[in-house]
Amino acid sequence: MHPVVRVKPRVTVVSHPMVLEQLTLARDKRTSQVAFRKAIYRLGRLMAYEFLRTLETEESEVETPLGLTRGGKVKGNDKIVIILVLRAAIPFVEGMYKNFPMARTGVISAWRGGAPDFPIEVTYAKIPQIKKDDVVVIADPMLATGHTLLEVARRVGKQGKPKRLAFFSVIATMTGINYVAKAFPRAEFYTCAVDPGLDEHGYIVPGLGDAGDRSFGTPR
């Protein structure tokens, strides 16, 4: 028998001051919706930015008023793909778009079940083809159990694989981080904090409620 090989999953906890206090304000339950939305609109803007140092750089030669001096940019921000899962990413990725002004869209509308199977529904998904050099970057603030985002990494890669998969949350659990990884040992996790577990439900406790309920209203 082969031994059984376990992958570390490649997490990074985005630590920044800024960040802290935006999750601090996204946690409150005392938050109104506007400002909650808000929260989540800066975290995943400071997420994106934290992420762009990951990306190469290319030096350039630039004329400024005075004289000549070295500049450089971003290499591959145009390769980047958002997979926005509805509804709850939709201002997380709209602060992403801040930093990556270039990037391809695919939208997916993805339900998840209750416990013990946690089953996914997917109503709606529109993804662009992905290319071998594309840096994929999966959105949703709050992985939970993995179900959900591991039903939408495998839509993505029906579409093309990416040079990377980066899932971007505000809140996760290793549950849900082991669970996606187990699936995507190559993947990364971008996330503002880990939380302890889960209730009974698979909401992450303590965690910040459901946010799409909290950025846009209750459904009836």
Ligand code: URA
Contents of the next structure:
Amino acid sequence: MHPVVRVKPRVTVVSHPMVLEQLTLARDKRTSQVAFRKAIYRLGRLMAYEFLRTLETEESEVETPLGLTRGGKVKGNDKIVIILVLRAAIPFVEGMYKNFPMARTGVISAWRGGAPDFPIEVTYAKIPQIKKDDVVVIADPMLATGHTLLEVARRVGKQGKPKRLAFFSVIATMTGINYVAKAFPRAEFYTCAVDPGLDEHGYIVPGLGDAGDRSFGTPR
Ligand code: URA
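Now show the form predicted together with ligand URA, given that the preceding structure was the form predicted alone.
Next comes the full complex, this chain leading.
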């Protein structure tokens, strides 16, 4: 008999008041396409800002016009690799660059089919080599069923094992987090909200709708 593996996922809900404000704007069905995209951009920027707290800092000394004092800088900002999941993560990642200016970036298109299997079709993937001291951030605004992110993480894993693996989403569900965490128990999940459920199409409820469509328009 196989032992039952229980995983307690490492989830951080980023709860800054500005995050709440932008998330509320993004959720609001009356928000225009442009305003929605800006809100996702700002959420990417704020999440990256908060994430920087988890990196080490390096002390230094600095001379001001009036004397010497202690200073410092973030260590490891050049080790960040962002994986952008097309297309909804485009504004999200654009915001992240404000605080991860040196990030290397992989791009992957992952199309999720329908319930109940939610098959994932990957038609494009350009992922950089991952080194053992890298911090990989997989960015997708909606962590719904977890099928897309699991497939993306598996493909990233083929390029090397990073020091840290983090999933950034605007909204997640515990169903999706648990699904991914089972395969990647050391992974960290950063999100602005954990919503209660999914509908029969795998959309997050209440969520914010289709993040790609709301940023870029609905394809015919
Ligand atoms: N993708 C979205 O854009 N929204 C959801 O709610 C789920 C997946």
